[in-house]
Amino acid sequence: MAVKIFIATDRLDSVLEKLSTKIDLWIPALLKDDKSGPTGFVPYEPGKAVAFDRQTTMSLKKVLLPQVETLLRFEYRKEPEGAINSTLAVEDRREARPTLVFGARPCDVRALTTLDRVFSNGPYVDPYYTERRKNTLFATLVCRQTDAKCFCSSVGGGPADMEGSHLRIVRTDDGYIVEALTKEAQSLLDNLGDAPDASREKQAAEIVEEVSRRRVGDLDTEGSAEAFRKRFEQTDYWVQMVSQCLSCGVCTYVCPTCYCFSITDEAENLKGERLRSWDSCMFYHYTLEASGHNPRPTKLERYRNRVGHKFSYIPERYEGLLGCCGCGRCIRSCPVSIDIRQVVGHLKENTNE
């Protein structure tokens, strides 16, 4: 039997406080002290509010890489025998507490996959993501509030699509029914609440029943891979694509499934740390090599090489997975409103000019 609790609107501050006792939590939050500005997942703190009225600006990535993290520490220790000799001491820097995301969205757990493919199952394995994903558990929202920018039921996905999750939230005209999907969940929702009563089990059931017959976008991705091919050296349709952009790499940052980032060595001394940082495929330095030679020069070929990514190199290399879950950030958060749906969706349309 599935194991339920019924969480009233006013109580559900009081609920969050009790699980961050058991278990390191982040929450959907304002990022800054403004009701329509930015949001993102934060730590839970008591009285942080949860934003759950629209999907957050920034994605959950961070939770599992985070946008600056200490890969390790190290020190030179001169020996006593000679100033002129040294050892290296090496302090590896990773963490990976269990940890509890509570109001993820299904299109941003499902990026996921694209995340694990490429840091977990080889051929090489990164172990500070893998780690925290190991540990990490996954209470996802039945996404009611799609807008005209989501498009996750055409790269695989679906508002109320659980693949991933372990918890499932619903929200009711009073309250949440969290419902554990895995057994590892399920101790998580000990003393936390009743179970729904009937009349409640029943709204829950007819909102999960409504969402998951939605088809939310309606961009077609099948033979984008190959469109992409054809399309590559066609210089006229990527200028008319791109000519807006103007390399912020906004669309990279908010983007659950981008992983780009550069290693840097910060010493003062004889001590440092070695930092992983996100970057982008969208700047210019991204690819200047050490030559002064860039393969990818212009904001063309950069903007190319994403579409490429995530609709092209990631599907023909992992069988058939999208680089893309469909959320719809980069299509909000574009300053001059550049929509990858277009971009794609124009792919197929007289490739052969």
Given for the second form:
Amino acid sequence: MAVKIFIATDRLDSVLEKLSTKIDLWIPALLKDDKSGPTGFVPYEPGKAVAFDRQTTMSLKKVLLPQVETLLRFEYRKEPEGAINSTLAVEDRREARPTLVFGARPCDVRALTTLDRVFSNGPYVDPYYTERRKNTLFATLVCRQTDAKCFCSSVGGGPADMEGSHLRIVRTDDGYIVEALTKEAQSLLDNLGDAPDASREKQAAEIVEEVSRRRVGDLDTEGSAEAFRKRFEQTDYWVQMVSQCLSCGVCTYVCPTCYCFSITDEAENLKGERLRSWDSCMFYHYTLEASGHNPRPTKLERYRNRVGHKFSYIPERYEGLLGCCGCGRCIRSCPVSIDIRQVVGHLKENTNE
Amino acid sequence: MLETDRIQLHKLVEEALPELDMMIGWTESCDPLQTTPVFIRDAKLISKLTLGPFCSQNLAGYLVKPPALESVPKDAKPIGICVKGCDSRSLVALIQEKFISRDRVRIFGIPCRGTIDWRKVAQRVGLSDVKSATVEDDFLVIDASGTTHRIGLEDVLARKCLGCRYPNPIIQDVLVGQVATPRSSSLETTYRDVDALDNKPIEERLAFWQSELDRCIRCYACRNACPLCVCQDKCIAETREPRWLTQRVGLPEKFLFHFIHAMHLAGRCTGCGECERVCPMDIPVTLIKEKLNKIMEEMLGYSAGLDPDGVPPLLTFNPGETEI
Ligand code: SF4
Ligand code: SF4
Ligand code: SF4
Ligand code: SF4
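The form predicted together with its partner chain, contrasted with the form predicted on its own above:
What follows is the entire complex, opening with the chain shown before.
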């Protein structure tokens, strides 16, 4: 069984095509015909070019947590006798197919540890997420495209971090070396290519070694949970940090660790579906109560929640785990350049002022 | 020249601040290609104010979207605000529709030479690490991944700026810097992108919008950034009772949302381009509104945000209307 193969750059597409016959394959790709345009994960199609040159605009969370999914279908059936009586038929069939995400980044895969705690590790197990999660493998790039917005090493990860990954991809001068890190991933590499020669193997080892030493980002999150609590009621702090926020859904939708969702029944006549869709704590309706009262009436309370959830509530609840993987997407895509590192970083400064 | 203007701005704001409730302007951000809005009450922060081609955000919306003005008592001092030419048109439109009264704002008008679209910069220098960006004469000088790039400013200006007819503020209390020359003086130049699309067969146009809008993630940044989308939290795209739009993310829902947005802006949109600038999926959504703006100009001879005393055509009723 192959554990490590070399794929020459110009053979990548044919290898992916072969791979896609073994397993459902997702790849990072351009979403627009513009090499610097927005990118995201899409199901593989022959000829579709992978966008390996930078982190994707949208994270891979949608592979496990689609923006919209049908939880169940329902139908009211009228009894022939007496139109008043009806029965309710419910169908909640779901299917999780073996899937491989080829070209994930370490930050994205690490983000799943947060999602796992919420959806899979009890006390409530979400079968939709959990079944997909069990059936999905990740082939992760050793990341060499760090930019000024990345801070994965500050939050427990790193650009060569392979925790949670099943295969490691190292991009060398003339191709890719793909190595199985788990037993279940080994068979995927069968008949896809030859083992790398010694010089390529050496280059790959050097790259891994060099990237592993990099420390990306310098945010210090130590003590932020408590600092956040102290800041909670200091309105001035939030006014100062996020008055420019537009309360849009960009940061939460691009974020790989934001998982909040809404459930709606959408029916026409007697038939309908129960949908689960992404929600955002930056939206007004997120906390709107039936009475009309909204405990988070403005963007200040909403943004405060986003920071608090990631850097205070989650760590307090889950033994220090952070709700942020440091991918920097929210910083990169925010239309008014809000930098979560700054907001978190300043929490601890002169908390008593 | 920019530096002189910046110093002038600081001086003007320093003089005015005691009479102001606060000052809204731009300041540098973590991204060298974009500024971030800043709200100043403390004179110590005035030196942080900046102006120039990186100041792309339209600040007018902050005056009407909570919690900006809501928390300020009606008899409080006026709010100072920096506006470019296009931003000033949003202000005019908000004044026309009585969302703000003229005497509540102190307008620092900034003649504008165009703003930089970071995406166009990315197309030229890649999305690698941009360490610094400065403007030298008509060039943008960028230090990215250890290489210095000199790019002609015209090549990286926002789409709206290339067809801008009003780079100088329509209203202001003080003017900062020298009056700018408009890049366009004709409908043809201003609406060249609309015309280019209109000249294509209808199937191609449909295919264009299908592929563009397919990327929409319904994050509503375009709506929230729009200074004239004043319904905000009450937007019918999101109301839950009644529910007009489903949560699905198919093309029909995306189209519907964008048509709601565009129709609610008909005769009101001033073409500031914020909706397009903020879109994380790079969808040219302003183009939809530009088409409506063009119809407004051609049919009713009306262009939004030019006359504080004017009445937008869809807010009036003229039984003797001759143009339609
Ligand atoms: S922080 Fe930025 S991306 Fe997030 S809601 Fe505010 S404006 Fe939108
Ligand atoms: S909060 Fe921002 S940096 Fe952290 S995981 Fe989410 S998008 Fe990435
Ligand atoms: S549209 Fe005109 S006023 Fe507005 S930013 Fe562009 S050049 Fe400046
Ligand atoms: S900003 Fe872009 S992605 Fe977001 S709702 Fe508007 S068009 Fe869609």
